Every structure is written in structure tokens, then in C-alpha cells.
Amino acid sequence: MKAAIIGYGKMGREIERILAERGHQTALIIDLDNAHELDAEHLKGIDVAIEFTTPATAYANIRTCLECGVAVVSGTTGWTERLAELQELCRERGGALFYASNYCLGVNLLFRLNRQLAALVARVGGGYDVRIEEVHHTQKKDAPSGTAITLAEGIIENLPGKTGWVNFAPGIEHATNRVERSEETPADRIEIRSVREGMVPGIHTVTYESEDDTLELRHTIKNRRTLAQGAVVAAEFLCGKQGVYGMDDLLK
């Protein structure tokens, strides 16, 4: 597989290492200093592009790949209000697009457990309210994380009474200081608390709390390697296909 890496930060470098380990060729690397080279000429012969950049650049990067007939795997978060446009473009062009807010296998298992738990809480009641907390390194540019938004959407789909989410970002406050729902959060919304500190790769916690007990789902990523490996596996899955895919398709 001949791959292009779009975004050559820490994730991009880890993806390059995983590609080499799995016997693939990194034929093109696009970063800030050569962004103008993301065009048909340089993408010629590329089987799949793996895109991890910024919310401001992801849409244009993915669109360029699709317009050039190159399959693309993207994990950039914070811009997905326009994802449907690119999915439609992909279908129109007969291209291939794989998007996930998180490529870690454990996180995607968490997504499934999260949906199931929300449905169970809806069934049994018990006076539970729910909130989400995500902790990431200080260099992460979007808040809340795409993973936290996906968790919130899974709850909203399965828990009557929750119609949306709101973000609460207390800055440098540590995650363990969070003990109760903020008074300003409406009852029909899920509060997502975003914390940025140190070099934390990612911690996501879904908390259900009643007057009598507390129930938590938590996932902690130890390093970026698990994310990079998931993205490369997604690229292997996408190579040679047409259509729009996500982690549920890969896990099947």
C-alpha cells in the first residue's frame, strides 16, 4: 500500500512508523511547509491518504483527496458539522472515505457500551443524571473532543429527556476535582467538561449519578500508538473500496 500522510505532527510520525512496520510505503508527506503540494500531481499513484491535521484545514484536505480520486482516512476532530458534505461528495465521485473521531479499539468498545448503558438507564430509571468529562494534553486544539461528542450523541440517541450537550471548560482544573453537575447546565443537556493539562493522550469518563450511587464508564489511552495503529488498519481496510465507512464497519 502506498500511503500519503497529511499532517506530520506527533500522530503523523507515529503513523509513518506503523506503516513501515506493517510493510507499507509512505510515498508522500504533507505538512505546513509544503501544503501546496496536496494536489493531483503529487497524489498520483497514492492508494490512500491518512489525514490528521487541524479543524481549520481538515475539510479542504479531505475534499482535495476525494476530488483527486484518492481514498482518505481522517481522524481530525472539531470540524465535523461539514462531514456530511464530504460523505455526499464521496458517494457522487465513487470515492472512499473513512472517518472516526477516535481510532483506538478500546474507545470504540466504549462507544458501544455507552449506548447500551444509556438504553438500560432509560429502561430502569433510578433518578440518574449523566455527564461526560474528557482530559487531553494542552496542545489539543478543539474542545470538547470528538470522542466526547460521539459519547454524548450515543447517549442522546438512547436516553429520553436528553436533547443535546453543552461544553464546560474549567481550564487547568484537574479531572478528579469534578464532583457534580454545573448549575448552569440545563436539565435536558449533557454536560461535557473539557480539561487540558500536561501531556495526557486522552481520558474519557461517562458518569451516571443519582442521590444514592454513582456509575462510571472510563477509558484511558496510554499513548498515541494505539490511535496510529487503528488509523493504519483503517487505511488497509479502505484500500480498494468505494463508499463511506467508520469504525463500526471495521469492527464487523
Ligand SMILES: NC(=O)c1ccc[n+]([C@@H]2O[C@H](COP(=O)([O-])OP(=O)(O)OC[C@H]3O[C@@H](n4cnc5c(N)ncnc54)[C@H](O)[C@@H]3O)[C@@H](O)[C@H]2O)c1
Given for the second form:
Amino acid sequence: MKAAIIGYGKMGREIERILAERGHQTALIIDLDNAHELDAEHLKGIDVAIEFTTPATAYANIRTCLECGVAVVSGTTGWTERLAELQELCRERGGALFYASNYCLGVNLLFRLNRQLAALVARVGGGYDVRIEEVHHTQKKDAPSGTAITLAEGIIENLPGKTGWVNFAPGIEHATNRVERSEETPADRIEIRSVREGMVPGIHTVTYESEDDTLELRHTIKNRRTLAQGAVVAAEFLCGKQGVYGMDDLLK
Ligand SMILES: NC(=O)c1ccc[n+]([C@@H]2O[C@H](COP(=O)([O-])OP(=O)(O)OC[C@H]3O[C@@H](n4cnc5c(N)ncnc54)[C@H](O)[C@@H]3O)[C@@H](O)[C@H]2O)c1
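Right, and the form predicted together with the ligand of this protein, after the form predicted alone?
Let us now look at the entire complex, which starts with that chain.
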């Protein structure tokens, strides 16, 4: 596989290592200093571009790749309100696009358990309320995390009474959908609490609490390797395909 890496930060560097380990060629690396090279000429002969940049740049990067007929795997979070637009463009052009808010296998197992647990709670009742907490390193640019949003969406689909989410993110300026105090969270919203500390790669906890007990689902990522590996496996999966894919397709 001949790959391009778009975004040569923490994830891009790890992805380069995994590509080499799995016998693939990294033929092009794009970062801020050579962003103008993301064009048809430089993308010629590339089988797949792997994009991990910033919420402000992901949309344009992916669009360029699709317009140049190059398959794209993206994991950039914090911009996905425009993802559907690119999925549509991809279908129109007969291109290939893979997006996941989290490429770690364990997190994707958590997504499934989370949906199942919400459906079970919907069936049995029990007076539970649900909340989510996500903890990440201080350099993270978006809040809440894409993974926490996917968890919230999984609950909203399965638990009547929850129709949306809010973000309680003390001290984080760029949070979306924020409430200033936990007490402001309406009963029909899931509160996602965001915490930024140290070098934490990612901890997600879904908590159901009643007057009598607390039930938690928690996932802790130990390193970025698992995320980079998932993105490279997604690129292998996408190669030679047309269409729009996500982790559920890969795990099938
Ligand atoms: N889906 C997942 O599994 C997953 C896992 C980890 C991180 N992420 C997300 O991926 C993104 C990147 O994470 P990171 O930890 O590598 O961040 P990072 O800040 O270490 O790296 C981002 C890189 O993108 C570069 N960049 C900025 N604008 C660019 C442009 N226009 N073209 C090319 N490169 C550009 C920056 O210079 C930087 O090197 C974030 O949104 C993060 O939340 C997703």
C-alpha cells in the first residue's frame, strides 16, 4: 500500500511507524509547512491518505483527497457536523472514505456495550440517570472528545428520555454545547464532563447512578499505538473499495 500521511503530529508519527512495520510505503507526508502540496500532482499514485490534523483543517484536507480520487481514512475529531457533506461527495464521486472518532478496538467494543446497556436500562428502569466523563491530555483541541459524543449518541438512540447532550468543561475554553455548572444540565440531556490533565491518551467512563447503586463502563487507552494501528488496518480495509465506511464495517 502506498500511503500519504496528512498531519505529522503525535498520531501521524505513530502511523508512519505502523505503516513501516506492516510493510507499507509512506510516499507523502503533509503538515502545516507543506500544506500547499496537498494537490493532485503530489497525490498521484497514492492508494490511501490517512488524515489526523485539526478540527479547522480536516474538512478541506479530506475534500481535496476525494476530489483527487484518493481514498481517505480520517480520525480528526471536533468537526464532524460536516462529515455527512463529505460522505455525500464521496458517494457522488465513487470515492472511498473511512471515518471513526476512535480507532481503538477496545473503545469500539465499549461503543457496543454502551448501546446494549442503554437499551437494557430502558427496559428495566431502576431510577438510573446517566452521565459520561472523558479525560485527555492538555493539548487536546476539541471538547468534548469525539469518542464521548459517539457514546452519548449511542445512549440517545437507545434510552428514551435522553434527547441530547451538554458539555460541562470547567477551565476549557473551546468546549461546544457547554453548561457552566453541572446543575444547569437539563434532565433530558446527558452531561459529558471533560477533564484535561497531563499526558492522558484517553479515559472514557459511562456512569449510571440510582439512589442505591452506581454502574460504570470504563475504557482507558494506555498508548497511541492501538489508535494508529486501527487507522492503518482501516486503510488496508479501504484500499480498492468504494463507499463510506466506519468501525462497525471493519469489525464485521
Ligand atoms: N480517531 C481517533 O482514534 C483519534 C486518536 C487520536 C487523536 N485523534 C484526533 O486526531 C487529531 C490529531 O491528533 P494528534 O494527537 O496527532 O494532534 P497533533 O496536534 O499532535 O497533530 C496534528 C498535526 O496536524 C498538523 N496540521 C495542522 N494543520 C494542518 C494542515 N492544514 N495540513 C496538514 N497538517 C496540518 C499540525 O501541524 C500537527 O502536526 C485530533 O483531532 C485528535 O483529537 C483521533
